[in-house]
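Single chain ahead, written as structure tokens, the form predicted on its own.
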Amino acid sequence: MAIIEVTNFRKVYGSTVAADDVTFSVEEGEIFGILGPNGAGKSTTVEAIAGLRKPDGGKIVVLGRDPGDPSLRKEVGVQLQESELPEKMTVREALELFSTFYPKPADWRQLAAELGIDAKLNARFGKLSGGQKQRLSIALALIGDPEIAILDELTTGLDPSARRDTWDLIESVRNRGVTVLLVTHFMEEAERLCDRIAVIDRGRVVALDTPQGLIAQVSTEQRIRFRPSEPLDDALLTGLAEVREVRHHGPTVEVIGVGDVLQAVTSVLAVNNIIAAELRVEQANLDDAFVQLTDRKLAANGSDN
């Protein structure tokens, strides 16, 4: 069942659209993931389904009402990218402070515990650090006990290290029955949480499907790198059906093909009695999809290029 509708929505700031035409669902149950560069409209489109901004154009039902509607505000915890708390504020306070806004909270020193931050209790908020500081976020996200969780851009300046510790807790926080619409620019995180991804460009959606299907859109190539044991004669690779191309990198061989194409390559090797070496598959990534998608690079390490 969908509970967030977004259909043609329109957004304009003077001469810059901002989102134009876009158009999704998000499932029950589901982490949808938005995806796209700095700039692309992916803020504006969940500050609008926050009911932070109004539509230009299009239309915006999150379960099944209208998201400016006030009744909504218990029901959907909302982490945005330029969150910030007074420096002095200590996590308890925070806490406490926020679990008065709602008629029913969660135990929030239940939700201090489960993510970890249950010892920064007596802490000031300018003294945690960003991943400390983004697992009080997904807290007061979630204070609410609500049914949906936007959290934008939630891993942007963590260290790879707190990134992976992050996305551990938005799956605990799906796990715990809330559905997670999550706006990031990085490609491994969209590829590792989502169920479905859509992809915004400019303003507009250029893309939706699970990140297996936007890879598959784009490319069934598979990349196999090896050291062969003794000079390797390229006919006996490039007379495979799998195979579309052979190259060298010095002493390393490259077969680029489709299908079982890595079944292919070690069976001919096998029956020639060579050894591969280093092997290594490399196949498309969410990253190879955006970039065909868009005619955008997109580092993995969610810089624009």
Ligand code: ADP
Contents of the next structure:
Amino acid sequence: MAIIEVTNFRKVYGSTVAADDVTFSVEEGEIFGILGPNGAGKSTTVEAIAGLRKPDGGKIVVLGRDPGDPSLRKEVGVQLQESELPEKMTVREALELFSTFYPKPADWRQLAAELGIDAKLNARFGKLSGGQKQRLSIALALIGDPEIAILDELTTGLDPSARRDTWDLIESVRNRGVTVLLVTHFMEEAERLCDRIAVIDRGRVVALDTPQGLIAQVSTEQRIRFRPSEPLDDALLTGLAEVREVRHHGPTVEVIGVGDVLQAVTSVLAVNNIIAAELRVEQANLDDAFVQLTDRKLAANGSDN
Ligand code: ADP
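Would you mind giving the form predicted in complex with adenosine-5'-diphosphate, to go alongside the form predicted on its own above?
Entire complex below, previous chain first.
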């Protein structure tokens, strides 16, 4: 069931078209990623879903309602970019204060424990580390016990270990039954966490698929590298239907191919009693997919205005 539906969403600021024509829907229970370069229109889109910006065109429906509907305030938890609290406010005060905004708030003590900030209840916001601030901001986004959590650039500015901890938190949020809309420009984050991803570029959705689907869309090519135990006649490999090209880098052989090229190559080597040392297979990742998708968009556009 789609719980967020964005259809032909458009938002213009003066002469800047922030969202040109954005269409996607988010299913209940998924972690849906919005991935795109800076200025692509990601925040504008999620802020409109959160009811914070009014569309100039198109339609957004959240849980069957208009995003501006006040009844959605408790259903949609929002953690926006650079959310700041007063420096002197303690974690406990923030949790208590935000609890009062909602008719049926979640138990903030339990949330604090789940998010690993229960030892910091008396600490002031200004004294928290980046990771602790993020945990608190997730707790505040969840305090109304929402059905949907919108998390915008949650891990920007965190060190890799804090980022990984945050990923575990996002998974635990989903495991509570909350649908997560995650804005990110980190490929690894999108690949690791998201069930589906909308790639947004220049205010438009240029691709929408699972991470694996996006990768498959742009590249079916694989690269295999190995060091053969004895000299290898290239014809053994180039004769295979799956192999497109064979290259030599000193003692290392590189085979570029498609389909089940790994199986084809290893079978031929086995038949010829050749052992492949240091065998490595390189596949396209979401990074490659992203570059190709956004470049393709540019090429199709004929301009990069
Ligand atoms: P992203 O989140 O993908 O980085 P944004 O949605 O924040 O992108 O911004 C999209 C474009 O709209 C950018 O060019 C940005 O400078 C512009 N923009 C965003 N908010 C405003 C605003 N309030 N006034 C004017 N321009 C804005």
